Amino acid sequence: MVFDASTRRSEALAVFRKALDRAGVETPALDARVLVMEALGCDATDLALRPEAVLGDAGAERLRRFLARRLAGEPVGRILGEREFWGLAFELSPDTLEPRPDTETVVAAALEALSATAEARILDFGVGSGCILVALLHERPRAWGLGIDRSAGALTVAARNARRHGVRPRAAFAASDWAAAVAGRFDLIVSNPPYIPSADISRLAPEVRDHDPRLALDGGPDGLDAFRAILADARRLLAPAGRLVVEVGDGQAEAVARLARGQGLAVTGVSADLAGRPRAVALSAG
């Protein structure tokens, strides 16, 4: 079925996630639900009001436009533009990682280690849309952030969401190889590095190999690349009491735990995902 501006809500809808369903989606109603919303212009209660309202020609242009979009592999967050995290909307761009819901563990494992009273210093590596930075500013309002990344595109994107959010005057942001170029001590050291090994990149869902930056993605030829270079300056970056908390891959927990021992770090707690998948890593300076 062609959407036209008389099709009415309902049948677009139906429709929608019918064709999402037959493409093998693995959450066609969702995500036919969210892009009609966003096509329409109007939030869950008005589309279940008013199920026979029509389209009109530019509702009707959107959806179709969605659709292909959806069908083609592009994932929902990438075509409105935003995905939400830890209950705060974050824009995206083609600089940027799509935040996913495994990576607020991180933010749950930093929060445990930072005081909600310290007017603490937080380092961030690989700051792409500033998800994690501006979440935990967010939350510890005495805090003050230093985002990290290699992309000024992606640090373009996190300074706008930290303004989007508030925190913007206790955020910065530079461009660095890692640790290149900072210096400093810090209470919180935080990243989601690239941890995909090369090989496997080819191989990740389309809607992560194909829309997901691979600078952001590629971790080497072990996947471990990253890992190698935050930790060899976390000691000199950590403050005395100071912590780290990294995400990491499937299985890559321990590999992980023996390379920051190698560095002189200890490891303070390993916090699973949702599905009960190690992925985050709290170290220490012993």
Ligand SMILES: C[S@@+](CC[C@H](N)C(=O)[O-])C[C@H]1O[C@@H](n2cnc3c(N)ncnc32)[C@H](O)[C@@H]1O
Second form
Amino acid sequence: MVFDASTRRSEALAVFRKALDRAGVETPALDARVLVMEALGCDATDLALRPEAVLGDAGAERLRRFLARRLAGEPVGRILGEREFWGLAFELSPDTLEPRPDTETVVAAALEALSATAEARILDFGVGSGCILVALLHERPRAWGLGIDRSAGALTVAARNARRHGVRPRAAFAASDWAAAVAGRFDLIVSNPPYIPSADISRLAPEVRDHDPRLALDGGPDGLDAFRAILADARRLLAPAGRLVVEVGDGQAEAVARLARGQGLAVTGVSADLAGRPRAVALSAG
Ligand SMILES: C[S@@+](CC[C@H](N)C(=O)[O-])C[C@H]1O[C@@H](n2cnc3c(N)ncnc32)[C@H](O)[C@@H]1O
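Okay, that one was the form predicted alone. Can I see the form predicted together with this ligand too?
Time for the whole complex; same chain goes first.
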């Protein structure tokens, strides 16, 4: 069915949901509601109170485009151009990974290592949209942070997100191949590095494979290349009582702990994500 100017909101919502359901989308009702609200520029209350209102030309056109994009496998966050993380909205671009709820495990583990009142220097390797660093600076008003990425496009978006959430004066962003251009000592180093084995990327869901940047996914032949690079420089960059918290992929926690021990680091904790899988490994300089 094609939406037109005289289609009612309730009808459009039902058609949208059914089309996503038929296409095998995991959360058709939620996706339909979010995209209909965005297309019509209305909130949930307005949608509930005025289900009989018609779409109008502009609304129908936007809804047609949104449905086509979602049916082509584009994630909702990419269509909206932003994604919520740690209760904050983050702008996205084709250069940034879409933040994942699992990554909030890294933020929670990192906050345990950061005093609520003391000053702290934070380093985020592979800052992407800025979600981890900005969430931490938002929670710790006396902390200062440096976000590193190899993607200039991601750094621009991260800086915009820092400004959006009021932490830009306490954040710096720089291009570097991991630690190559980084000096100094940090109280906390965080990273959600690319950790998908190269050969597995073609088998990922199209939402990920076709829309997240490859630079943000590809962890090399065994998925562990970025960990090797980051861990090799950790002792040089950590302050004496500092902590390093890294996100790991499914089944990688043991291998990453082994690599860390090989660099003289000690494992201080492993946190599970909402599904109970080890997701964040915390390390100290030992
Ligand atoms: C999995 S994404 C994480 C993005 C963001 N921190 C998050 O949690 O959503 C990994 C990030 O590492 C960056 N990256 C990949 N290789 C890099 C390298 N050699 N040096 C620095 N950053 C790199 C990518 O551009 C990407 O932004």
